[in-house]
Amino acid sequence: MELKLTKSTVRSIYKAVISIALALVVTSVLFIATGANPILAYYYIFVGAFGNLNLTVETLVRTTPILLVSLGLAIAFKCKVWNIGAEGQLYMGAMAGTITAVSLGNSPLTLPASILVAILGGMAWAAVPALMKTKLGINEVITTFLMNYVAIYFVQWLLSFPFRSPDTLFPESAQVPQAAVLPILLPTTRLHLGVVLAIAVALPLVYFLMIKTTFGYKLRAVGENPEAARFGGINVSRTIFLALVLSGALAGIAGLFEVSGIQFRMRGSLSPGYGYTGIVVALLGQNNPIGVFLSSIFLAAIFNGSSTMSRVLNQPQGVVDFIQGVLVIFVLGSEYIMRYLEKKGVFKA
């Protein structure tokens, strides 16, 4: 059977490739300005991300929270609902799941119960701006962004006082019981079950939801033209609400997987900014689950490979943030760049 890509899909691929290429060109200028060879810099980033089995596994481990968060954001963004609060939703889901795991102890229900509660925690935190958006008409960009700070500081308070670990002096939770730890799938590595659940379960489910279901059609319809969607019988408010809470659910799972698969305690520094990185990934992937998956691997590789590049070439690891920022600029401008190239005949309109 011949696989045919639609015109819009091909166009999205072009936009993503152009955005990455231009971001790397601009970053190359930065490397040259600081006395580094950009070709060597990218080589060491690649080696640091995929140089051997352990490094490849670490890149996949890093991909997991980014993928889960960005899949959720893709659902919201497809509906033109700008959820900037995935970071806070991640923290609240992780905190709720950790409390559940520690409370239940070594029970057969500990892991599934903590995952369920993490989902509900992320959903509940996303439901607040969702209700404010649908019932009061308050802009979700403002509410979701500000609620990140509320969530992070609230979690830090919980870890400093009522849920502080009794066996350490640090503001962190007690260690989750063994029953809540995600099994390691490959000995001597950190490849845990959450990696497989994210790639083999969450990714196909979100793809099916967005591409093959009526709900996915509603997301696209509301995102393209809310008034036309309402005229066509779609409950716009309900679709927006569901898009936001589903986005929060996936962020909550991402947070718990970091606790149960990597850190084994809830900490105030759980995320290095996965909620914000997810925004870049969702935009770069054009809100398409497959594009989001590939973009997640790309950003995870940049994250992990930058430490090797930094050590070998004596460059700051802050280049990761620089690349992300430049990517956002070019992703947002990619439509205008494509139109210009089409006008010049580089691509067929």
Contents of the next structure:
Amino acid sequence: MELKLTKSTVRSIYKAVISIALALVVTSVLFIATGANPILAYYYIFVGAFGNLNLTVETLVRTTPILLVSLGLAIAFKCKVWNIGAEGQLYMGAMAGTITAVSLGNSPLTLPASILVAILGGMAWAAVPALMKTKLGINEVITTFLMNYVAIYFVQWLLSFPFRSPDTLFPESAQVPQAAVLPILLPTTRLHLGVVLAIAVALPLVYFLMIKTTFGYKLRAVGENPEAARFGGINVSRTIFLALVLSGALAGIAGLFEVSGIQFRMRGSLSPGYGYTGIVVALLGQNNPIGVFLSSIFLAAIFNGSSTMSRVLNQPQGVVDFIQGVLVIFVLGSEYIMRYLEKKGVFKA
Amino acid sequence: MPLSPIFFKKTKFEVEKVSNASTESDSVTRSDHSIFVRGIRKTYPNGVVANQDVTFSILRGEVHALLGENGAGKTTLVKILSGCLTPDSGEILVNGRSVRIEDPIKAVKLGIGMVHQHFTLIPTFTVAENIALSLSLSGRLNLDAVKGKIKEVSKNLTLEIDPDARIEQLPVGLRQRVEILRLLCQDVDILILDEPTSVLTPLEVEELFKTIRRLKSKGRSVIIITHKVKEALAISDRITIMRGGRVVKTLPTISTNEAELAALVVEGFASSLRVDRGKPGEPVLMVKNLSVKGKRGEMAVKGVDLVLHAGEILGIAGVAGNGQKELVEALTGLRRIESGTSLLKTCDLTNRPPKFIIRKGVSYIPEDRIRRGVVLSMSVSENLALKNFEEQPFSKNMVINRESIDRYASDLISKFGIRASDPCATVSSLSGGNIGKLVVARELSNGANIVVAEQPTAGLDVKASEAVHQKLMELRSKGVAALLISADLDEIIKLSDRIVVMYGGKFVGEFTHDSLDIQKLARLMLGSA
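Switching conditions: you have the form predicted on its own, so give me the form predicted together with its partner chain.
Below is the entire complex, every chain and molecule, led by the chain shown above.
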């Protein structure tokens, strides 16, 4: 994978770094207000994320769903389709995949079939707002976002009644058969096959799709100037539809890998908001697959490191959400910050 | 066959005025200068030096034309004067005082106002509401007072306008008048008009020139930017020629002529274009009883019949807004055809998607090149391949072959003289004129059967316009058919083998090149045969 450092790439990197730095500065104020030493806090976050092999693996495990979701969102966002519904698509994909796995039992087909059905589940859930947008012109921000609630409550209902596990008291699915479990690659850790599939297969594939193919070209053209794209013979509606549905597919895989690699059951609390974290990551990575990869490691590290930090320093866990929120604000503002710095001569324009 | 006798006449009065104003700048005292700029330099972030050691002056009550090719630095210079850009170095004196013009508000305070090429009015607001936006009103909006001011100013200069008219209902010429009035209501003494004629029909140009003369007679100064030598000669007292970011020369208008100016604008330029007529062959495009709805659901094209032959250029003359745009969009698949058919040889194009029509060899040079013709944030080479990136050798099995796209682009860049630092530069770093060249290059190079050209030379300089005309005629001689829609009657007359006049959504007259009657054509355009 070649990585050409053009001027605009360097600029994007600056933007991301500035956003992160400013978000950490603002979060430091929060730490100081709650009586913690911010430097110490960041130190424990780092140690919690990368302190030893097991912790590092855990961070990679955490990276996996975030990366899959945000790769999908990068595709949609590149086309200026604002899919806020990855969380719902993740749940629907995971649910559909789990049902498939449980009903197929121990068969060599179980794992591939459940992955495929999870993809279809995520796609189908994304296809609804995609059709609403392309056929009726309804804004996808609202539809995708609201459909998250529909999905999550629907899944909870499924887990409470039709697909409730016969052997536990909780509203959760039956355990998936052994054949559906993603194999562990490093004994005594939770490094499952999904981690490798996400980083070594999904990431290069999405990179290739976005940068090297005619579809990637269409995504950019439609995102930047739909009028010119239409005039150039590109089917704008179809491109938008595909962008949204593809991001649903990746969210669906993310959901299934959480079931098959970590939980082994479908649960109503499967995702701690990966669908939303993916938005932060896609924005921070500026819809570039490599940027998205680095950003998802960063956010996974914050996720995992924060629990160590909060135990050692007796700080609230909510700091994760706080950092994410502040990060979004600075990422969105980073273009203006960058222009300001260029005007002041800090960076060469 | 220029329209000069009607539109570019000079009055005796003007000539006298000119001789007063054209004294060499050394012999006049500084206070005669409304604006005096010295040593202006401006470098854009992408490294383009747009202005270099520019020294320039405007006298009180003169009309000063800034003449030059695209990218000569005219717009940059006036943007500096109107506060839209700040120069890297250099001095600006307004009425003898050295000033810094940080923003357009400061410029207006100093009495300098600019009418941009693309208007800045809010379409759904009325004239008075738009003008009120720019006046510094305190607290309550008193529209009656604004209307009073508009009436006073417009009466003073006999620039009639209805303050209650909504902008979207006004023709372009009147919108421009509103822009000018807005500046006058802010007591601006020096008006800068950036390519004001590029959007106007010939009659509207005449009206604009009348307005400019009236402004002058009231002691206002006008800077008019143009790349049309004839216009500069027709309206100005002095002409400053710019080339490559520098001022080449400032001349009094009466002591120069078209040939001299053309040679100054483009160094060593001599027109080499030989206009010949085509030899029309078989019909290629047959349009029958075509009806198309406009943006607001009204019937914009009402049952038009049209036959276009191979090796023919058919000009569609008409005042903008008489259905030409809708007709073109219907033919290129961008707008639904309500009834009627469009046939390319034996292939039915009626309501087929744009891609299908493109594949059949229909090229389209849209009028709005920035919105429709290019994706600004994508590279020059990607934009040049916009219409055929899905074909070999540009891509195979969905995989893009970047080298072949870049190679194709480099070829077109040199062939059409597009000024781009390299094929990978984003289109947003190109000047407007160069974006025009890019679109024209793409549309005329992909092996079309039919070229639909909407104002193909609008905003292009002399050299580039000639290249486009040359290319169109070259394609014609190879049997390509062209549909030419232009508000520039000169262009239509020069190139077309046949001209139809469009008015109110219908074709109201047809001329062959030999049977052309300009007077009648002009009347037909206005719906009064």
